[in-house]
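A single chain comes next, written as structure tokens; it is the form predicted on its own.
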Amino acid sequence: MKTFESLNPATGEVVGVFPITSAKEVNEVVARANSAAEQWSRLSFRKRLVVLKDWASLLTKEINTAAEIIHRETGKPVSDATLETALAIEHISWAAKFSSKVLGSQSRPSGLLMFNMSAQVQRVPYGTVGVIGPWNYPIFTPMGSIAYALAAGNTVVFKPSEFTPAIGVWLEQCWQRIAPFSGIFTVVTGDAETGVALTKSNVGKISFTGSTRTAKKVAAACAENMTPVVLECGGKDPVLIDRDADIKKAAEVTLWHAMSNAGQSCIGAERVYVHKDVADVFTKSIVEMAQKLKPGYEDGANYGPATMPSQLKVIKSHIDDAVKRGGEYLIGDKNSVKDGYVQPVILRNVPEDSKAMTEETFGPTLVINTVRHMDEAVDLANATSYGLGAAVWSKRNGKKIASLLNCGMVSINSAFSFAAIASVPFGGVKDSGYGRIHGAEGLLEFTYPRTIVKTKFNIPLQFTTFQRTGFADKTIVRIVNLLHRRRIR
């Protein structure tokens, strides 16, 4: 059986060694699934509540262990490691509670024209969804996906990282410490091989995290078998301050918005739009704080290392592209980019076609531009091919800015907020990928409707069939007059 290693990025220690799941196994692994898929479908929604419940429970009991784990294989510091864990917790209780409500049966008006029916719209779940997760949030980003699928009936086959595959199968273990039998939810791991496979195989739909390139690659993979999938890809996620902003607080949030977890976020702040009125003060505050941050491994670290190092090499010619074509240091230098970690960069004045501007960077850095008024804001954040989240600063007109963006997601005074709560959806447009996780928009994603039409009696009219009378017509005719005419202006 081939191997592979899960490395501690910032020591080089081998946290563990896991199998290249091949695609024959795959296969295997979804074939059981999909029959466990039959008797988890039929447990009531009350019985798979308790289930998810106890997993919720379980993993609250071993919190520490999850972000022990997470911390050595992404090299976070274990602070946001917990508060991952205890995020991805919350989505599981969430997904447990509300889907009954959000995927019961629904009655439906029959209309006039066929009143003796009944309609009703069931939620069908597709059977097995097949997750391929992240490395950056190895927990609470693929559990977005997991407690829905798992909540609306469907079994689960997850894809972890190939960077951060100790959290996953450790996952799995607390799983099968509560499951009711086998099959509900398994873990494979392996190389991009493997999650090739995942995608090929009898799954009913995929959900995958990753990048828009990636993403069109598993998207065409999919479409070969009609899979449906839903994508949540990357993000180039604009800050838009006004003049009546909190200056201090905005800074202060949104110098977290672009660095934490070594700014490794999809939903993370690489753009700054900020009103000339209050640009200064914003600027000299952001870069007092960030002249503070300490990445590194050990306790009292702000963020880690680079989880995925060929990521260093993107985060590099960002920078350089930004000051070559015009942009300024405010905070860093050419220098910053270095033995697996990157010192908070901050740079003005990037030119808008820059890559820094263009491409989503992924490491802790932010460009600040300033505007003249928010429409110009609006613009510039709207000028990209991304469309994850965005945030804005302001006390009066926050609603008013959010309602111009496009994109999936606007946090308003706050910054990742969207994220933290499980009832509102998350996903993007644009490159930003299709489809929802979280919320109500969550559980639907993983069923699809069932029509349900019965008669209730029986009519003297016919209406299809082909002994269909002319009074029938007639009758018809009548009904859509009715309901449906009216004088034209």
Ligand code: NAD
Given for the second form:
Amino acid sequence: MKTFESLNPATGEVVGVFPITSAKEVNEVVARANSAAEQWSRLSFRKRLVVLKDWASLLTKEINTAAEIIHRETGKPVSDATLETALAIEHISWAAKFSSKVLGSQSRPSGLLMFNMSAQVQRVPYGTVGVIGPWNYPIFTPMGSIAYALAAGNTVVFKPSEFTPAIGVWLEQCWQRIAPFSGIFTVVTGDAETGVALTKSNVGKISFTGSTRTAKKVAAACAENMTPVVLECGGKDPVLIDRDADIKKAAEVTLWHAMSNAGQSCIGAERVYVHKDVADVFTKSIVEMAQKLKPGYEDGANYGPATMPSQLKVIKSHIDDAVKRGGEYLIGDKNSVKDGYVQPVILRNVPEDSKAMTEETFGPTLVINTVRHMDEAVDLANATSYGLGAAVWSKRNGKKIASLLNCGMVSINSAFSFAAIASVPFGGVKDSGYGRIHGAEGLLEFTYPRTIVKTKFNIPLQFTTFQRTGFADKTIVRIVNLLHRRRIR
Ligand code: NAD
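Switch from the form predicted on its own to the form predicted in complex with nicotinamide-adenine-dinucleotide (NAD) and print that structure.
Everything in the complex follows now, all chains and molecules, and the chain you saw is the first one.
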């Protein structure tokens, strides 16, 4: 059996050794999950709720263990790992609690033409959902698919990132302790090849979270079998700061928005567009606070190393390109990327077509560009191939500005907050992907609608038959006239 190691990015220590699951083994796991799905989908919402609540409760009891594993595998501070786990638990609980309300059968009006029929829409789980996860929030991010898919009556086969297999395997071990029978939630470890095998297996749906580059390959593989797919990809999130904003708060929260988790957040702030009237105050305030940040692995560090060492080259190339093209360092210099860590980098006046403004940097870096008015900020915010999240800082015009942004989620006078509100959908547009996790939309995503109509009573006029009479034809025209004919203005 082939194996791989999960390494602590801060110390190089081996966190664990895990199997590279082969395509044959993936297919066997999916076959078992498919047969478990028959039983799991037949349970009532209430019975699934009890199982999922037990899981949430066990994870709550074991939250420190989860945080410690995430800390060792990603290098992020224990407190960040704890927060991430707490939010994942909140999503399990919400999905379980609201599944019956969102997914219960609905009666629909049948209309005058079909008044003798009843009409109903049922929501049907897909069977097995294959979840492919990233490493940056290795429990929170995949849980947005896992919890909602399970609550909707699917079984799940989860392939965690090759950088964070230990937390995935631990999640499965916790599940086994409360599972009513086997095959409902299974983890397959491995690298890209294992992910490819899952996309080609006999799953009913794939939910992928990761880079846009991989997402395109996943979508292409799924297209071969007509497997539906949710794609949660990268972003280049903008922060728009109006002149009436609480500037001190905006600076404090935007610094965290950009640099927490070492900037490795799909919804992390990467670009700031600040109104010229408040640009100096904002810049001074954020730079002062950024100077106090301490990256490291020890207790009290604000953020950890780059989890995936190859990203360091990308971050450096974006900074170098920005500076070469006229951007100025407000904090940081050409030596900010070294020894596995990135010191805080804030740049200003960076050309809008440079890599630091168009491609996902995924590091603790931020560009601050000044705008003359908020219309310009909106235009620049929208001028990107991504469309995941955004933040707006304004006392009076927050909602107005937010409604002009081409993206899936906007927080006003806060950052990241939509990810922690389980009732609202999470996802993007354009290169940031399609489909939604979280909220009612997240539950609906993991089911398809099945329409059931039934004859309540027979009427003398029959339309769906070769025996249809001229009188029936005239009646149809009469009804259509009654319903839809009006004078056109
Ligand atoms: P990645 O695309 O390199 O890998 C993601 C997962 O896909 C991994 O498990 C990997 O093994 C697997 N994989 C790789 N090639 C595959 C293939 N051909 N077929 C199937 N699976 C394959 O991404 P990453 O580096 O792990 O994660 C970082 C990216 O994820 C960033 O772009 C970030 O913005 C994005 N992200 C998005 C969200 C969101 O909700 N929108 C959340 C977190 C991270």
